[in-house]
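Only one chain is given next, in structure tokens, and it is the form predicted alone.
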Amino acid sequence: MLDDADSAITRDGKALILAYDHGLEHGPVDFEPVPETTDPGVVFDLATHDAVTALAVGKGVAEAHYPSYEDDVTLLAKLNGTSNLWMGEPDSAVNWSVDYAHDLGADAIGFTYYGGSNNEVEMAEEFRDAQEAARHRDMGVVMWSYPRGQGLKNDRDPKTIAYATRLGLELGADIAKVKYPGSADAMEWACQSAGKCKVVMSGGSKASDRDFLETVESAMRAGASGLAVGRNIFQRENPEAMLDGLEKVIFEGTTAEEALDAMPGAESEPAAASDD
């Protein structure tokens, strides 16, 4: 990774990534909880939020939406992506070019590796075309590391995330996105693990005010640079409290308790999701 490379995804080194890929990835059904989400314009609204430091989103919906908030959101261009109708090995379709991206105005691309899959080895070919790519056009670069493949039996074994977390090192990546590994002593020998490469925490499964913050703060308390996360914001009924919380535990370094003060009406039970 090159010094400030994600300097235009980051605030203080520390980022909030918005992600609104999941209707490729898990479909409509993702948007159920809160279904005026389905238009991408009312996540891009959240995006324009002080603390989002990125909305990262598949082509076809930059396409349609982008050019409407190019002054107010930073584009992080999700490259590739898989239907969950895909059955197969872990596989990830490259859906759009880093050229074709920046174009539109990306100021970063997002690339998802599943370390462990059979098709690792075409998966490591192609994020070094579009790693490289992106360094000729002055663009960060994250890395959505999620081992998975039949040989891997547990993807959120700490072994696992920080390995996870050196690929992205190793690779080239500047922020590698990886899941909670259950523990701040995992999560610090992820970040670790990662040398410059910087940590963000997937966002994962819709869970409670409480019990998210408190993840959120974990993992920033053992080294973590920020989040990338989705259905935590979109599938609130108020995300805007939520993106005043999360910003005062990334950015301001508070603790959760702290953010749970400034943000009455926490809820206290989490929506049923797939945690993928």
Given for the second form:
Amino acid sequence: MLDDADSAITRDGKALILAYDHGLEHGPVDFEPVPETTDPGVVFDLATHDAVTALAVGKGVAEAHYPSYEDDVTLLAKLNGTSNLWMGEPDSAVNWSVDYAHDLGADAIGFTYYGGSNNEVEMAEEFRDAQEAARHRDMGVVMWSYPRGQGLKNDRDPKTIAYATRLGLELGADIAKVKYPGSADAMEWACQSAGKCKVVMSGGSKASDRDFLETVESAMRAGASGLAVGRNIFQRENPEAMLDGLEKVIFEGTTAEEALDAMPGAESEPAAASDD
Amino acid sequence: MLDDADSAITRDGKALILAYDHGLEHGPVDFEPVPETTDPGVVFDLATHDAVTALAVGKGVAEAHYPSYEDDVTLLAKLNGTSNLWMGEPDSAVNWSVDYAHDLGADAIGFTYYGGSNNEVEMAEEFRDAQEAARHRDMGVVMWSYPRGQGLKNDRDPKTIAYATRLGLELGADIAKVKYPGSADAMEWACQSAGKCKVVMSGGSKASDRDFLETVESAMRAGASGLAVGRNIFQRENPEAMLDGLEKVIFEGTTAEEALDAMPGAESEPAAASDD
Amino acid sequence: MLDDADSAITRDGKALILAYDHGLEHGPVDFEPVPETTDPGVVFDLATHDAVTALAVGKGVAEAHYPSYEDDVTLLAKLNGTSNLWMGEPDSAVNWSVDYAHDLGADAIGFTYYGGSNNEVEMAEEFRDAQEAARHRDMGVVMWSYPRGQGLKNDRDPKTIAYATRLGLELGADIAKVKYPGSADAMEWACQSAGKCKVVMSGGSKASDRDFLETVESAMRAGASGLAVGRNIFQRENPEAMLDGLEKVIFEGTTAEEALDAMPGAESEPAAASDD
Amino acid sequence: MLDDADSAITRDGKALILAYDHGLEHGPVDFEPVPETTDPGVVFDLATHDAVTALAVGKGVAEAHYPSYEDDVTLLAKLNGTSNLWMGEPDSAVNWSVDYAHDLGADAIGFTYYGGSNNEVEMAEEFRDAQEAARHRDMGVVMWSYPRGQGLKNDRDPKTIAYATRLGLELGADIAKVKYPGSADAMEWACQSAGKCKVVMSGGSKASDRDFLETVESAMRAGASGLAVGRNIFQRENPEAMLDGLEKVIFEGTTAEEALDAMPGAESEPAAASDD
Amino acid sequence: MLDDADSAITRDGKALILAYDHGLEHGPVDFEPVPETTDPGVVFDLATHDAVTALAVGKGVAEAHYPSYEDDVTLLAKLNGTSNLWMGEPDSAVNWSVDYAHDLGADAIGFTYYGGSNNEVEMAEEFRDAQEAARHRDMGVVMWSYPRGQGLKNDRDPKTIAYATRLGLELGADIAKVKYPGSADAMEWACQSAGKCKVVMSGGSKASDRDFLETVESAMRAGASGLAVGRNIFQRENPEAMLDGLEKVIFEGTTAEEALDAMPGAESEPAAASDD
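I would like to compare: after the form predicted alone, may I see the structure of the form predicted in complex with another copy of the chain?
After this comes the whole thing, all chains and molecules, with the earlier chain placed first.
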């Protein structure tokens, strides 16, 4: 971790990463709740919100839209990813070279790492190449650290999440993105394990306004540096209101309650269990 | 997608790609209905028709014939492909380097991508290299996006085709070539999923004049940018008449009916189910 | 296929390639019928016969002998090959780089391609690299096109041989070497399938003078451009006489009968079924 | 082994390597006995102790902390390593290029080698590249030589450990790190087998002060050049005291008894059997 | 084979290669009969004997000792090799780059080739790279040609050994090292099969003075160019005497009897069947 290598994608050390790689990872079904989000332009517009410190997208989406937003959006190049049409051992194709991402204007790279997969060794070596190329270009490095594979029964186990953030530190990420491990204590352990590597919580599938903000508040109090969020923004009817709320909790340190008070018409229904 | 990266192989944003890679993919049996089409020269002649915006062929065929046609035909280098003598998990050999294709005069590359295959990750990484090399050379990129593999029961399912076009967008193609998903609604979804990536319908196996043109009309109205066609041209007795008809439907926006009226002696018999 | 890329190894568009890679592919047992042919020098001497347009050997044999014959023999570098000690899925090691072959004075490369093998994709990509390196060096390209593998019941089926020659054309060979498909009609189909790619018949295991020359005559009349021959030359007591005969049939267009008349003491016994 | 290639990480030919790659190899559970050791800074502070000749850490930990310690700590870049989330055949990902390690200030590299694993051939070739790159940069080379795999019933067998040190010599390490083979005689054989390659004992899991120092004394008398230690330092309440003791045994050649006498409040309870 | 490429490791066309890669291939157990041979320096001293034309060792042993012997010993860099801790399909790791071997002063390379192994294709391609790099550096090339694998019942069968030497010729070795095939006739066939590639007999496991020298005499009379020997030298009480004897048989062309007469106290007990 180079000094301030992540500064381009954080503000005051905090990050709100808007992630929009669902078209590759899950397919267009993820856009059905709010069909206009099929158009990447809609999400690029959201990414101009003050709260968003970076937008994570794949190469093709960046090629098609980033040129129109380069003054207003910070690009986080999500380097690897694979469709869910394929159902083999967890793996992820590297779809984008770091040099090309840099040429397109990216300030940081994102990389999925499936610790525990039979492909872990290969993924680690691909991460090495990407991480070192990013260092060479002064780009930040974010690891989507998602332990997965036959040896893992519960991918939100506190020990597993603490290991996941540690892998971010050990392998050279500036920021590790992990699932919320279910409790503030577990999140605190995960943040301590990461050392100087920052930790951001993965937004996961859509939750009610209250549930979601309370989880984010809990993560922030436990030492997290922010959030990487997709469906909990773009599957909402009023995504800007949620970005306003997240800005309060993440950057101003308010409670979820205070944030909700400032969000007229906040939703409260829960959501299904799938995850980013 | 770079601005106008595909302009060399489109006209007014529309494309009619004549594809002639059947000798590699299916073998010479595909030429039996019209034996003279065994000679690539016959198909290069067809490609000089005004309606054709690009001819997609493999390296050896291009080496042998393109030098005589470079003023009259736009070359789309079909980079990968494999014989059907081999019956393993869907895969495709990269038979042509982008640099060599560029040296031969190609304006764009074509690449088959089998999402859902056990070889998806490897194919994605081969596509990455080809796509970035094409960008470096200012060449257009067309993805033959054909989900395939054990997890896929129906490769024309609307959700699958919408995912297929989205993969074109996400991975950085200018144009995604997909099978017709059976209805105008499904095609519309597929075109929306592709965002700024254009969609062309795959011609498939030979159909009657009417059936074929009506499907093309339906695809165009649903938002497609054109057609990539092989057997429905070169297996016809009068391929020029069909090219005339396609020119009307694709570039002039007529109905299939109007196009048929202008095609004396149009056929109407149906054809078998296999596909390009 | 570059214009005249094969001209160094053809004469008037016809080729008689003397092949001597049996020491690698079959081992020294192939030299037992005429033990002095164990010495490559004996075969290099034969290759100085006017009828021979190129000699195909492996790297080590070329290193050891070609320096003494470079004024009198045209070298075709057989790039890949593997011993028959190994009995796995059809494959062939690339034993020679194109650059090194060029440095040794080779005018063309030879490459075995097992369409239908589980290794087809890998072999195609190795062929791509070799073919493009050969183009860069202005060397001719000959494909030993031998469909093989579990999906293939009969490797001399007319459809298979026509596909084999087509693969030569599609992938960028100047000349495809295939087994004789059993009839003049099948050979004609194979030659038409190859388009501008020339077709040479594989000599196969030793046959009687008459049988062999009649097959060559038949192939030539069907459109073949010549012959690649090994055992039917070097396993004969009088190989020069057979080269004289082949010169008549291949380059002068005589019948086998005319050629035999000019060969005193021609043999007529048949031979076993194994093949080059 | 270049002359004095290891001199940067030895003193008078002796080495005390503090190893801290447990966060990657075992996960944060290894820090639970002394939670503050979760913070790499605590271990970097320990590494400033006079007795420590090098600190072995992974890339990310080095990036985060080494810049603050480069005047006081000698960096040994532990190039490969893998989480224990994965439970396949012994293997280790190369997470760090030698050039990048050199740029960060590393004086030597560390490399795990699992002789006997199905991945032995691949690991040997990765070691070759790393070792030769290190020679090019005048960096020392330490092999974590840990025979492992289905053919090995006892990874502390005297013959196995003697083979392990010999592999260090044969493949070009300056120092081989091996488990203690259980007796002074076995350790002596291992040291003789290594020839000019130095041998350091692996510290293993936590033992009592007495047991640990006596084993180190035994190893030193058998010809070892020192120790590579992790948990037996950082899992202690008073790690500095143990470093004082090790300094006596390793660099001053005292007995364990003499060293213990100088360590007030030395522990004596035994520990479990797992190993570094 | 370049003219005289092997001259640095032969004298009058004859070779006596002292091989000392047993520490890698077999482990330190091979040094137990004469424990001081654990120290490579002892074997380097033997290699200064006039009879020895080259010493074959691995990279680490060469790094550690060759700088002190470069005026008195010719270095043959044994590039590949693997421990017998691993028991999978025959394979061998390439532990040494040719460039680095050249920088250390090696005049030739040695390469193990397991024809018949499932890894034959990969080994052949590794050999290709090494062989061509050696040619570029004007270094000699010795192939340890050891057919092995499930298809081979008897690795000393005359046909197998003749194939083994032929592979040396075909793939570009200057010298092929093979096991003695059991009879003078079989050895003669093997030498003829090799053409201009020289053949050296592998010393194998320790035999009595008489048996060993008689086998060497037989091989020389059959056309061999010498011997590559390890255990039959360094496992003897008086290795210099045996080197004196071998010098007579190999370079002076004496009988084994004459050589024995000049060796006071020659042994005559037989030895076990294992092999180099």
